[in-house]
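So this first bit is one chain, no partners, the form predicted alone, shown in structure tokens.
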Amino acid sequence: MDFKFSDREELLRKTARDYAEKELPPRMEAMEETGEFPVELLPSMGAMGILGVITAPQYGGIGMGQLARIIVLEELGRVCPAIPMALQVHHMCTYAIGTWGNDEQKAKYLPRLAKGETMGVVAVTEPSGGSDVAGLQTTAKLEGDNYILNGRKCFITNSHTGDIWVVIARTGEGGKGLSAFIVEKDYPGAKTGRKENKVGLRGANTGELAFTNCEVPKENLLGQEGMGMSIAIRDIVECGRPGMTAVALGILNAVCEQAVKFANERSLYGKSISKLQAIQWYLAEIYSDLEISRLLAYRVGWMLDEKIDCAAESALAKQYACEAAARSARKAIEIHGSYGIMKEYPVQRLLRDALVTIPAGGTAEISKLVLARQALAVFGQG
């Protein structure tokens, strides 16, 4: 693996960082209060290529790949993690359509998503559970020229801001009886439900989608009937988990910056607390988690761009980085002392944001199951 980024990737990083530092801070207080994504930023994000970073140029994107996507999400997350949380699910939608869609579907939907006319949604999780994809209960029955969808999805990112939904529904029995559909928000029988009031990642709108005899044109079947399980799992592995890793990586960058800044500025016993060994140990642990997570994230992005299977590496990166973000934010609060639990200081928000990343995009327990299977496969052949 070559650890040197291309000139284009470095320019993308600088552009994303400059944009984040200029555009996101003035909107963060409103996001914390309302839980809403600042949709007025979508056109400028589209013009910069942020929304179409993994979308092919013929469909309005810049086609730079998954490593570039991780760089963008990391830089945005360093300032406001809720923004890349919303964008990484948007990218999951573009990835699903770009990978399994036909030419007509790509031409119809990808340019709109790349330009920022709306946001993309991927809807898998249901009230019955998210980890058990094979147990999904939303149904889709072909009647004439339409599939009729009935069911409910929950904990869906971009639920109330996205108009293009990739929905997994049941067309048959068992795990092989799932299919994927492109559903537009204004289709008859489709509606949004409740909005969730999350503890963190407040600017990434989250809520329910409901389908009551929802009419979806049969040409909006994504791939073929029975491919829903494969599409859902691959989209999560190849886009969702790397995206969540990048969100956590952004949080870790911010945590480390805030911890070092406060340690240098705060004085106790007549000297900066950064001179105290206990504080230095905390800083060392936070920095270690940051650098380990960065290596894991970049490796997955590189492997995906090289078309190397990385299901285990993706699970490891997601599970490690998200838990590292939470424990490092907790240590940063310790460094801040009583200031750490005051809303004027970012570390309390970073902890709340980090906690939300842990179940999102696949729980830590599911990641550990993937890693256990990998260990048994690699080392259990003797």
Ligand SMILES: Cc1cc2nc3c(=O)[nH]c(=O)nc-3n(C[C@H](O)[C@H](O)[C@H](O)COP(=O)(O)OP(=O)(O)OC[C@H]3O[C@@H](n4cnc5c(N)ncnc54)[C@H](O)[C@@H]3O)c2cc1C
Contents of the next structure:
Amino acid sequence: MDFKFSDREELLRKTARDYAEKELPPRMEAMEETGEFPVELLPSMGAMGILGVITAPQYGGIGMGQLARIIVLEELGRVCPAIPMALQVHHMCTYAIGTWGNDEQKAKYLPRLAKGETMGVVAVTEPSGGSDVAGLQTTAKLEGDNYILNGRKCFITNSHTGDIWVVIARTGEGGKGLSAFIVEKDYPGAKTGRKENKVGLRGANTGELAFTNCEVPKENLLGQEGMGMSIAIRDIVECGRPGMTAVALGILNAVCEQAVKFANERSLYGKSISKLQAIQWYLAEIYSDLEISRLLAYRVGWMLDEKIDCAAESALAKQYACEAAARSARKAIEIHGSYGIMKEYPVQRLLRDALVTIPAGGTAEISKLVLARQALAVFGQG
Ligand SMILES: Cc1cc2nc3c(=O)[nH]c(=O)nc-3n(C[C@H](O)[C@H](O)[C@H](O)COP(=O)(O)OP(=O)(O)OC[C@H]3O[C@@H](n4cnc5c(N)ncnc54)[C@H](O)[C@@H]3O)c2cc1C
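Okay, that was the form predicted alone. Show me the form predicted in complex with the named molecule next.
After this comes the whole thing, all chains and molecules, with the earlier chain placed first.
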């Protein structure tokens, strides 16, 4: 196994870091207040290849892999985690169209998404329960040249900034009766609903999509009828969970930086608190969680690029890194004493951001189901 990044990946990391440090801090206060994603950055993100990092060059992307994507999201998240939250779902949309779309669909939608003309959306979750994908209720009925969609999606990232939606809807019975569609925001009967007011990752907007006799041209079916469940699950496993892992990794980087900075600067008993063993233990635990999460994240990126099945590794990385980000942010707050819960210090925001990563892309309990299944399969042979 080779732990060395390619020159291209190193360059991408540096470029993403420089971009994040220059462009994101001036916008973060407004993002926090308004809950709005800074859409004015989309063209520059497109030009740098951030939006089309996993999109093939023939469709306007830079055709790098999932490891490169994790690197970019980590660097952006180190400065402002809401940005990679939004972008990771945008990538899920490009991944779905790039993987299951036909040539016409790819040519029509991917260049717009790679360039940053708009953002991509993937809509699976419904008010009836996100964990029970097979039970979703939005219907799609073929009538003439259109599928007619009726139903409602909730907790959808980029709901109010994305114009290209990959929507999972029911064309038949049970889990095998789901299909995926590319829906444009302007299609008759498609509407955005309420915007959620989240405690963290506020700059990535989350909201509802509603379909009332929404007319979707039949050529916008993604893959074949009945493939919706497999598209949804594979998009989550191969793109969504690695993406959420990278968001959490970005948060862990920021938590570690803030914890060390404060511990070095705060002086008690005539010396820096970083000399106190209790504080050093916190730092050691935070640092360990960062490094473990990083290894788990990069392993998944590497496995995906090598086309190795990694459903369990993807669930493990996501679940571990998101929980690690939350517990590490909590420890960083302890290091700060009362300053930790003051708005001027970023650690309180990092805790709020980390908490939001936990259900997004599948809850901790659902990840544990995947991991238990893996443990039973690997060690249960007697
Ligand atoms: C910031 C954010 C962004 C999101 N973005 C998107 C998006 O872009 N697109 C999208 O489709 N969805 C998105 N979601 C939705 C997310 O995927 C769902 O919220 C998640 O899957 C959980 O669904 P739920 O909230 O309906 O909880 P439920 O499914 O109702 O679960 C409730 C509780 O029951 C537990 N539970 C459920 N089933 C089991 C089981 N079998 N065994 C044990 N425990 C179980 C859950 O773990 C949870 O604790 C986003 C969510 C967030 C927070």
